Every structure is written in C-alpha cells, then in structure tokens.
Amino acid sequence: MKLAMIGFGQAGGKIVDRFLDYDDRTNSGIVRAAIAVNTAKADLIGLDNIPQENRVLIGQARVKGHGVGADNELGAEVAEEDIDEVQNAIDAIPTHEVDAFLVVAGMGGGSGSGGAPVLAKHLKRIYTIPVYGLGVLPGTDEGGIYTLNAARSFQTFVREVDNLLVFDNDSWRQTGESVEGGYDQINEEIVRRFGVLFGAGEVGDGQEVAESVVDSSEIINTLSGGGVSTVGYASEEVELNTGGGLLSRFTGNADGTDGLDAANTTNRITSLVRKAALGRLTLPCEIDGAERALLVLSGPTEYLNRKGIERGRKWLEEETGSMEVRGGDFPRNEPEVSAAILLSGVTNVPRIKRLQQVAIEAQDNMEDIQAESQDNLETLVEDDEDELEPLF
C-alpha cells in the first residue's frame, strides 16, 4: 500500500521519519511521500530522513517557532490559520500514485493533538482517497494535561478520519527505561507493526508474488467501516543454514534435507496467529465484536503455508464474530516469519473508556479551580480596597 504520510507535531514527525528509515532498510515501498508539520522549529531540525523542503513550520506569527506549549486549542487554531502552507507541501505529492493519506500524531501534546484533526478534515474535503489517522496515546504517568488533550483529540480525530489506528504508550513503556530510550523503542514497535501491515502487496522488481495476495484494496476494505483500529503482531526467527538451505525453529525441521513438514508448519502458523491476536495489541482491547479483520503472514515463501493461513483466518472469524475477515501472505526474504493482524471497528476498549472518564473529571476539576481562583481574586481585591486609605 502506497501512503502519503504527514507527521503532525513532535511525535508524529519522529514516527514518519522512522517509517522512511524502515522503508530504506526493508525496501518495502510504503512511503510515497513524507511531510512533517510543526509549530516548533527545533523539532523539525531534529529529523533525519524527511527532506528539508517537506518540513513545514506553521504558526510563526503567533508562537515564533517555539511551539504551542501543550495547548491543543492553540494548536488547532494555528493549523486552521496556516493550512495553506501545509497544502503547498501536499501539492507536490503525486496523489495519483497514492492509495491513502496517513496523518500521524501524538495525541497528548499541543501541535499534533490539535492540528492533526484539522488537517484530516481538510484532506477529506479536497481528496477522494481515504484519509487515515495514526494516533499515539500518552502514558498515564505523563501528566493530567496530556490525558485531557488526548481525550479531546481522540473524540475529534476519530470523527475526521476514515479510520483511526491507535497506539497506546501506556502498554509499551517498560520500567526503568529512560524517556528518550523508551520513545525510541516505542517508535520502532509502531513502525514494525504497521510496516508489515501496509507493506503487504507491494512487490518490487525481482521479488516473489504472494500466493494469496493482500493488496491495498484489502486493507482499504478492512478499514472502510471507520471507527478505531488496533494491530496485533507476533514473529518467530528463521535460521539460515550454512549450506544455503533454511533451517527453522519455526518448522522444527532438523536437517533441512527432507523439505518442510507441512502439518507442523500449519500448526505453527495457527499458533503465531493466536499469539498476534491475543498478545499485546497496539491498543489493548477485547477482540470479540471487531467489525472487520485482516491477517497478513510474512516471511520466506517456503514457510507461508496456505492451509495454515486459512486455518488462522477461520480462527479469527470465530474469535471476533465477524464474517469480514480477510487474509493472505506477504513473501519477504528475511530470517523471520511474522503475523500481523488488523482489527477494525473495535468497541470494547477499556483504555478509551478510562481516558474519557479521566477527561470528564479533569474538566470538572478545572472548572472548580477556575471558580475558586476567581473567588479568591475578588476577595483579595476587596481586602486591598478596605485597607487602602484615601490620598486626600
């Protein structure tokens, strides 16, 4: 699937920058064009792979390149005011070669959480291709303002895009990690999972064609119902034999001479599918009730067993209760077999429910604090007036 990726804000820009690195490493051909938009000049300077001409600084008249300071209302206002500057960069994209837009943003800050929904709405008004969002939820330990921003942004973002793919930092930060190291690892996890998913069906010169092709239309159809989506992922290594053949813990084949054990391969693929669906999702949720699902098995061709893929797809149908479960393979010459599962239209998501509840409580607290501050200010002014003696 060929995407025009637009990273809005610091987190969004870094993730799109990492996608370009992934594209270069894997030759996957996902990113047809990449743009970074920000209100902070320093964040744009810190990117490594996005071309300089595709780094768009907005809000210079209001914030002078210093960012919006986690004020997502200001972020939205700046995005609306300077949308033409973003459009100028988008105009250089050959949209006839693109299957969809992907707007990427962290939902806890100011620029991305405020500006990404504004941009998505603008793109949907102008273009006929799908506009998807990739939103990153902040961890609960990052502070109340970021949680409130995320709750507000989520409600707007999910309404403005054709589908919102979500990654929850709370489920991926590890104890003892440095902030920088933690986010680097999280960004790599995001890129790996969505890279396998969006890379399916893109075949370059000299690459093998899948037996059961998963192309961009399969992904678009899976995401067509709108709402919120999550991605599961699991992989197992494949070892290279010094004699040129492939030995694999994945198949359990010991000597590499008798071919692959089809029954064992089928069982292992089914197991991998279960791990992907029931393991750590990008947005943890109950998978039953998902409206649509897509299964992509990737790896060396000899390990992509059609019977295993079909069995995994049927298992997904039973677990989700959905009749719209698509599946196929994605041949890749890498020492790994992986399963990526896209679950679209999920509704039983505890994290989102908690986020909305925290936001309601935070909003109530803010109103109480503002009212109390106003009362204190009025009392202070009255006390000062009582103490002042007339000059004449």
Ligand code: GDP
Given for the second form:
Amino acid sequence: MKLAMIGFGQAGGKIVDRFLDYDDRTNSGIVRAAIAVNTAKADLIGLDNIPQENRVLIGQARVKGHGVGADNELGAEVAEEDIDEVQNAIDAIPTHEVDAFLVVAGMGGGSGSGGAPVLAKHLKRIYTIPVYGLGVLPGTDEGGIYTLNAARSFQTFVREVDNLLVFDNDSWRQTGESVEGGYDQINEEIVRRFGVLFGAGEVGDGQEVAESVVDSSEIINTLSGGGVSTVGYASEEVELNTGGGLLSRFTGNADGTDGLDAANTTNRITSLVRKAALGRLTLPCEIDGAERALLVLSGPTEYLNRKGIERGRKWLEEETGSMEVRGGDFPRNEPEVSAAILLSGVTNVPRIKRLQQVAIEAQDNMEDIQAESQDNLETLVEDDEDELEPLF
Ligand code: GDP
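Now show me the form predicted together with the ligand; what you just gave was the form predicted on its own.
The next block holds the full complex; its first chain is the one shown before.
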C-alpha cells in the first residue's frame, strides 16, 4: 500500500523519517511521499531523511520558529492559520499514486497534538482517499499537561480521521530506561509493525507474489468504519533457503496439506498468531470485541502456507468475536517469519479510560491553581496594612 506520510511535530517527524529509512532498508515501497510539519525550526533541521523541500515550518509569525511549548490549542490555531503552506508541500507530491494519507503525531505535545487533527480534517475535505492517523500516547510519567493534551487530542483526532492507529509509549518503555533515551528503539518498533502491515501487497521488483495476497483494498476495508486500532506483532527467526534441496523440507506436499514439515509450518504460524494477538499490542486493550481484523504473515515463501493462515484467521475470529477477519501472506526474503495483526474498531481500552481520568484531574487542578493565582499574587505583592504606594 502506498502512503503519503505527514509527520506533525517532533515525534511525528522523527517517526516518518524512520519510516523512510525502513523503506530504504527493506525495499518495501510504502512511503510514496514524506512531509514533516513543525512550529520548531530545530526539530525540522534534526531530521535525516525527509527531503528539505518537504519540511514545512509553520507559525513563524506567532512563534518565530521556537515551537508552541506543549500548548496544543496554539498548535491547532497555528495549523489552521498556515494550512496553505502545508497544502503547498502536498501539492508537490503525486497524490494520484497514493492509496491513503497517514498523519503521524505524538499526542502529548503541542504542535502535533493540536496540528494533526486540523490537518486530518483539511485532508478529508479535499481528497477522496482515506486519511489515517498514527497517534502516539505519552508515557504516564510525563506529567499532567502531556496527559491532558493527549486526552484532548485523542478525542479530536479520532473524530477527524478514517481510523486512528494508536501507539502507547508507556507500554513500550524499557525498565530502567527513560522514555526519552529509548525513543530510537521505540521508533524502530513502530516502523517495523506498521511497515509490515502497510507493506503487505506491495510487490517490489524481484519479489515473489504471495499465495493469498493481502492487497491495499483489504487494509482499507479493515480500517474502514473508523474508530481506533491497535497492532500486535510476533516473529521467529528461521533459516533462509539458500538452495540445494532445503526447500522441499519446508513445503511438504504440493497441496500444502499433509506431511510433517507442512504441519510444522502450520503450527509455527498459528503459534505466532497467538503470540502476536495476546502479547504486547501497540495500544494495550481487550481484543474481544474488536470489530475487524487483518492478519499478515510475512517471511520466506517456504515458511508460509494457506492452512496456517486459515487456522490463524479462525482462531482470531473466535478470540475477537468478529466476523470480519481478513488474512494473507507477504513473502519476504528475510530470515524470520512474522505475524502482524491489525485489530480495528477496538472499544474495550482501559488505558484510554485511565488517561481520561488523569487528564480530568490535571484539568481541575490547573483550573484551581489558576483561580487562586491572582489572589496569591496580590497577597504577595501588597503589604498587609496597605502602607506602600506603587510608583505609578
Ligand atoms: P510537538 O513537537 O510539540 O508536537 O511535541 P513532541 O512531538 O516533541 O512530543 C509529543 C509527545 O510525543 C511526547 O510527550 C512524547 O510522549 C512523544 N514523543 C516525542 N518524541 C518521540 C519519539 O521520537 N518517538 C515516540 N514514540 N514518541 C515521542
């Protein structure tokens, strides 16, 4: 599937930058165009792969290239005021070759948190292709303002996109490591998961065509209907077939049904599907109740079979209770077999409910502090008996 990716804010820009690197490394061809938008000049300069002409600095009149300082209302205002500048950059990309937009942003900050929903709304008004969001939740240790920003951005972003794919920084923090220090690793996990998913169906030169292909329409159908999505992923190292008769060991019978090795292949696939769905999701949630799902099995062709995918799909149907579970394979010449599962339309997400609770507490506290601040300042500045006179 070919995407036009727009990274909004620092996190958004860095993640899209990393997607370009992933595309380059794996030759997956998912990033048809990449744009970074920010109110902070330094963040745009810090990117490695996004072409200079696709780095758009907005809000110069208001914030002079210094960013919006985690004020997402200002982020949204500036995005609205300067949307034409973003549109100019989009005009220069071949949107007719693109299957969908992906707007990427950290929801806890200012520029991306406020700007990404504004951009999504704008894109939906202008284009007929789907507009997806990839929103990153802040770590719980980032504090009240980030949580409040994220809760408000989440609410708005979901409403403005065709589907919001969510990644939760909190559940990906390594023990003993700050989220900050671990962003490189976290971003790699993000691009791998979404890369495999969106890469399915993009057959590059010299790549084998899948037995049961996942094409972009299946990804689009899984995401259609809106709401919130999460992705599960699991992989296992395997030996690459380097020729010399190894292949037959793994393919089993020609019809891919019986035979010990075919059974091994099938079992490996079903076990990977379970691990992917029950392990760490990009947004932790209950998978029971997910409205739609898509299973993508990737790896060397000799390790993929239709039976494994069918079993995996069946199991997913039982676990989610969904009648819309799609699946297919994505042959790749890499020494691993992986299962990526997109669960779309998830609604049982305790993490979001907790985020909203903490956000409301933070909002109440901030209002209290603001209400008292004028009184407190007066008490400090005025002398008790009112004996001093200001100069003028
Ligand atoms: P903005 O530039 O004002 O949009 O704000 P940032 O993107 O710097 O930060 C917003 C939030 O994104 C932070 O609170 C973090 O939770 C998260 N974040 C920042 N940088 C990264 C990154 O490189 N990767 C990931 N996964 N999250 C990030």
